[in-house]
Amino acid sequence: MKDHSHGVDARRRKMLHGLAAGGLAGTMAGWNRSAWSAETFNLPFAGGERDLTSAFPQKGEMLLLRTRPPLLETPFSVFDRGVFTPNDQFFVRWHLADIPTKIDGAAFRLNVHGQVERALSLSLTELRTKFEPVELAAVNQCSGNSRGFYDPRVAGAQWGNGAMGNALWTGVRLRDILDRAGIKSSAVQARFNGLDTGVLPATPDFMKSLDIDHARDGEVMIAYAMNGQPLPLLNGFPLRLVVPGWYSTYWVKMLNDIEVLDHPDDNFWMSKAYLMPDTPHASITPGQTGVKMVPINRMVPRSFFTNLTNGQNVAAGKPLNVRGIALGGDTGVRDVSVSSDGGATWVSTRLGHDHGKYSFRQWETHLIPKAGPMELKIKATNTAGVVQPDTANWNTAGFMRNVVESITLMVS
């Protein structure tokens, strides 16, 4: 994580002034239904037809999975434009349907209470002026990213590969806030809650928890900006938790409440939802029962082609630029290798700039294709030595897919 305790630049001061001044230029009230696009896009699996929409506030063109609560997928071509995902095309995933349509930044408070010496009620101005600001590049990825590719199919949002994004997050260390409150020796976990609520009173409030040592590791942060701008409302304005290396279910949006608990959190979203098999790679066989389940947690390495698509025609005998992105999961990317013979042999690619171990890493190589179909495969190895698997895992929730990606090019 990069410190910015001295010499905060004018760009950030302007951004943070706008954040603290209150209000939000765009709201979610009265979505412009006339902006629904008649254009559709087909993800490469059964039932993969999606509307392309630009109807959501502060969002450009997105793949629409659901309107309420919003589920919006990033069109995959976006990932070829750079290592950071633009805010207006950053994926959106909410669990509860009642989301505030406007938030007064001046009146907003972050409350910290529970097993602490001093309860806190912090304004956005206090967060940006009373705590050391930090920046961190980190991938935010839905636990069910790529769920639509599972075979047999599983229930849940049928995402393609675009339920992920990488941003440069600006905010404060969660540790610094907890230390300001004073953690009691009885503290076991910190629980995070946001402003979204269910339509029905019986709907469990969406809350997630981290062990207190994890919460205080100095990397978990509370972000008030992404990619140099205040968070879009749909991505959690004005504050969201950033849990680098962990799936986005923990990255609570519109964060306004932190409760320090003296016991393991047993709320619905920790004890019943987002559970995965406690098996290698969270994998079981369809129909398998009696498996111990645990909360999903750390991400695993992945890599993708971004400038080529399956079935694309390319010229034989001419140099072909092949590029993409990779992530190491809960640590950095050590190697990204490509195979042009269906996995028989592998060659390391050239890695782009390292923005930090939790960021996307761009990769690139050149090939000279020979006439006929050419199957390309790509796989990443992280700095802990974990390699993408050749065969896909499977579980009933469709979590943690990271099988080696492959495409076939038509060379002539």
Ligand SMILES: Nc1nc2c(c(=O)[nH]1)N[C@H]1C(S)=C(S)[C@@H](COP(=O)(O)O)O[C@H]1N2
Contents of the next structure:
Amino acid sequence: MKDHSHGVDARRRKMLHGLAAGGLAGTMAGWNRSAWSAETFNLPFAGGERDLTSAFPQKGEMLLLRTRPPLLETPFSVFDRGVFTPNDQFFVRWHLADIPTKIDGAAFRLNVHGQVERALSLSLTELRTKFEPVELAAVNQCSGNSRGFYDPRVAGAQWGNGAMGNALWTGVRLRDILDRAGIKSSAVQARFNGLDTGVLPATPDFMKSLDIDHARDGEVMIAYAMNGQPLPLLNGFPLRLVVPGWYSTYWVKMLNDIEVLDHPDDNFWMSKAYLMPDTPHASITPGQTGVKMVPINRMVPRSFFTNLTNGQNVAAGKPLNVRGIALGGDTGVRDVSVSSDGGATWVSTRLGHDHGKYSFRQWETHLIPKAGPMELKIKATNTAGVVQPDTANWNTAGFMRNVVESITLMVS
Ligand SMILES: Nc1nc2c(c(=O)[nH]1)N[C@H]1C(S)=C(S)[C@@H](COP(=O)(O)O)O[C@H]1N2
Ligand SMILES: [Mo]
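Here we have the form predicted on its own; I need the corresponding form predicted in complex with the named molecule.
Next comes the full complex, and the chain you just saw is listed first.
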């Protein structure tokens, strides 16, 4: 067995020490009764009024969609501050209401079983010392990010654009764990389960599965840290799956159980939930029936303005800095172009530092606006040549929105 711990830098060692000791800075006590901030915030769609709250443990100011189980959205202005989303303002999404409020890192075990030669029960210390640590920048985005903009409206969490975030994830390769257990030739999928459960025993446990080749691709990882710190409890302390380029429904939090299956997983969260139409862009016309459904999977390119908002006043004749972020989806960003004439002509922006193909990519440009209303559009193309669409997709679940974003500035 190779020990890579001597190669680990001091910062990481310190962080991991905190992890193993099980120290959780905050617990969830009181998270329901703390005073909400009196401030509200309006997402730009009907019913988009949200309370701003700082009442959740290890979380700064967030938009409150639901308290239990929590749905917290990142205020969009956060994305203007840097290419990585700070842990304390990283969005939060849970399906089931019984989430452990305190986890003892010393007693925690990750179990690997099923179609394997040797079942494993790994402590956090073993994970960090007996496997090679890896780091990867990757965007975690909810399949339903931006659902609130769907027209006609659809049921589900009415997110604005802030159900996404970019972090530098540290952990171990899922492949290394599976290989240590020894995958049997009967293996078809690996199923991931976390510590959260429903309040009623009849509630299906939240579990997600990946095909065994995907699970062993060397990119999927089990992360014990984000942005150099242990995961916040609400983002999955102490371990979460990171599935680069795939929607975050697969990024199972508080991961403590991996079962290698000899059949395709048909549990509720794989066979009934998180399905999308098997059509171009997962798009159908409202009311359309008889559509084949498939599990949601890879992300698609998106781009956003971060320093300007719709309806903002700006000065005519003076250079205007226009900037934002983009993601390529399941591959890198090739180009982000801006249009100031409603989409007739496009000009490439300057791309920021490349943190890897699964990361946010910052972009920036300058314009000299003329007096009057000015419509700006932003459009990303990924390295596979996939371009954001000019018209929005539609499906009943409100998944995979990635239409070209557009804002109108008042220039005077
Ligand atoms: N254990 C567990 N993991 C989970 C979920 C959950 O409900 N339970 N929700 C998934 C979904 S749908 C999303 S969008 C992401 C949200 O990750 P975050 O809360 O860290 O932003 O977690 C995923 N992993
Ligand atoms: Mo999600």
